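In the form predicted on its own, a lone chain appears below as structure tokens.
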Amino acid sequence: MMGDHPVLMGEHALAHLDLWLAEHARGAQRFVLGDENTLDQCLPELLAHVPGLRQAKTIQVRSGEDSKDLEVCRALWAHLAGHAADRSTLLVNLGGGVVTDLGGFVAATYKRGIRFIHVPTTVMGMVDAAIGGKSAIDLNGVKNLVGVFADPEGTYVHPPFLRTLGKREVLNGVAEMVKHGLVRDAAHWNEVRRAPLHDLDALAPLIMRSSAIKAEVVMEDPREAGPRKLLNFGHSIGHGLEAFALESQQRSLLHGEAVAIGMVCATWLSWRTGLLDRDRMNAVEEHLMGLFPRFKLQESDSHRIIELMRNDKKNVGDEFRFTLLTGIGSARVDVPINAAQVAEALEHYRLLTPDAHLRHHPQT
């Protein structure tokens, strides 16, 4: 449980979705938000388990970052309206995390609120984005500027939706397991640093552990005030360097991968600030950069990354609030950092080459 409403994982999670309808959404208009991959893909399953999801009216949008839009949740309000949606009408949101920020949105602000329920599909939903009552869009190219807290009714976590995925979307979901165990528990940052990402059964109970973290952490700072900090670790750049990639079509990033690049920079930042030391810097440098491609910076790339940075909600007047590392496991949070920090982080990364940490550093 995460406050009032649950996070159910295994394989009863969705027998218990159709249980809660029975019992919570007898006579309810029902709506399932999906893009075209989900709704391809997970909605037979989602019915085969879910008989109480038959009857309900599908909704399609397209994959990618591009739909968490104000123009998108317009159609999406307008197209509520035109089936006469009420207030006791339940959106089920059924993709990753674009499909759960979006849908979790629309839902918190369509006549002041609808009930919602997030059955994630991909790694990056189950260990993130569907957990802890965040929903953003972007705007005007600025990651998740425009948002809410509002907490679905339930999280269901079906773990078979993840034989859909391929192996970059897989990796974009590890890239915020790697990160829970950084910021919180050592021990699950070497059981993923070691984990055959190949094998999704030996993933699972990984992946539940990190959703487990995400939840531990929103119970006791529900509203970002203070330890849910930690879980920025990675995102003050990562979300410059996704808004970044956004602006050209040549060079996409997806949201994990970015926030791995953000994590190598704040790793690096932990070091330069004295908060962590050189041994441990190398450890985790050398996992992230093993794990994603190289994504490729020019030296004046830094200077539109920080400017898309200045919108970040963390920031402070003029200067940014990292979390930072103070060992494997631990974290700071609030750490100020100024914009010459950034640079020199982001030149650091776009330096590096995928064995600079055993040429220029000593092993771990």
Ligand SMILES: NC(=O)c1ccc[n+]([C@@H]2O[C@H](COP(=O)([O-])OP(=O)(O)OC[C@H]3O[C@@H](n4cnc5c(N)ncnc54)[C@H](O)[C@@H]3O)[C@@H](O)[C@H]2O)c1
Contents of the next structure:
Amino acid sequence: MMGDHPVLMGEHALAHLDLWLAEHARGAQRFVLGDENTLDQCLPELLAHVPGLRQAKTIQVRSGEDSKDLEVCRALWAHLAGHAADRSTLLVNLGGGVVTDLGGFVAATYKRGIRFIHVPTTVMGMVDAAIGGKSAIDLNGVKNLVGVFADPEGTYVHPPFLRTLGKREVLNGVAEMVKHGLVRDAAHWNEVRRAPLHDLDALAPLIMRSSAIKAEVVMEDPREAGPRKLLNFGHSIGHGLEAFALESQQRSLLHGEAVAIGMVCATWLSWRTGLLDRDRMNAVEEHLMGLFPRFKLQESDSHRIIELMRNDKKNVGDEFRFTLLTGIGSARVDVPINAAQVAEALEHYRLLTPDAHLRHHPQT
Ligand SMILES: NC(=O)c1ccc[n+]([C@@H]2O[C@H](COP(=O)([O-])OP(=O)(O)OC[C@H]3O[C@@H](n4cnc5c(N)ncnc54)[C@H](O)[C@@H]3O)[C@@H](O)[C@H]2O)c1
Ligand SMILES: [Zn+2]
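Could you give the coordinates for the form predicted together with the named molecule, as opposed to the form predicted on its own above?
Complete assembly follows, chain above in first position.
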């Protein structure tokens, strides 16, 4: 079934990968794809736990979103062909969402598809990008424009890889964990809310729960016909903001940071449309505003942000379809929201200075 791939997590995940290789990839040519950071910081640990990959050839791409590019794919396809990779070949993607998206897409298309494995090394990868069987590259500045649904043979989540990941990158992924809790699991939201995020030992079990939530939702709806849209919470406005930050050369905004702002706006819209009560709205807002630095917006920016949202493949016509909260841990998909409401939500965010915020909603 689509979207239905094993996700192995925790202490023995990599040992399972080694067993899997011995059982299912005997004699197969093996490649490990990574970027300069993951090959430097994570490959030694991977090889220490997975002897079956010690003979594998490594392929390095440059770190960063720019590598999710057709020219990079061309080079990778040519590289595989140059090494006489055949249909039995296995590609192991070791990295964040850039590497797993790129590697998944290249593997799924080379010779109509060779097998691949994801070994995520960022929080974003572990709880989101490496789970669910979607992979895509960017084209003409449009993110994820060209891609496929294709499942890895497995995703192996080994939290110790995160030891070398920067704080900003950790928080970036935490935004998606907050999202998973808010749309699906109130207990998870509470745990993530209280977790000391700098403490990897405390974070690791939460990452595993968050990965499991994503896997569950995807299993119910691999092709995104319904329930999977829950995962779009915060993403309509989030994607608009991401694109806006890119073209306005403002301080760069990571995906998770943009989604966090999108969640503040969507939570406010949930309250505004009567789906969520004010106390819950305040609690979500307070948490998100405390987690991420504020992104400065002008009142006039909403026009362009809304224009950019219209380009998003998830929106139809003049109305936007939002995933909104109906409580903590539950959400409704496909709620129609118009441009004026989006502008109001952005204005709400814009006026939320950290100080004003504390004044209006004192911490209890
Ligand atoms: N397919 C999906 O369902 C899906 C879901 C969410 C996000 N994504 C995609 O994921 C991408 C973002 O992924 P990301 O946030 O993981 O970014 P990323 O892959 O760019 O990684 C972030 C940075 O951290 C470095 N890095 C990775 N692991 C490290 C480690 N353990 N130690 C030190 N440095 C490390 C990388 O080299 C990079 O510089 C986007 O392109 C997004 O579209 C895809
Ligand atoms: Zn996201």
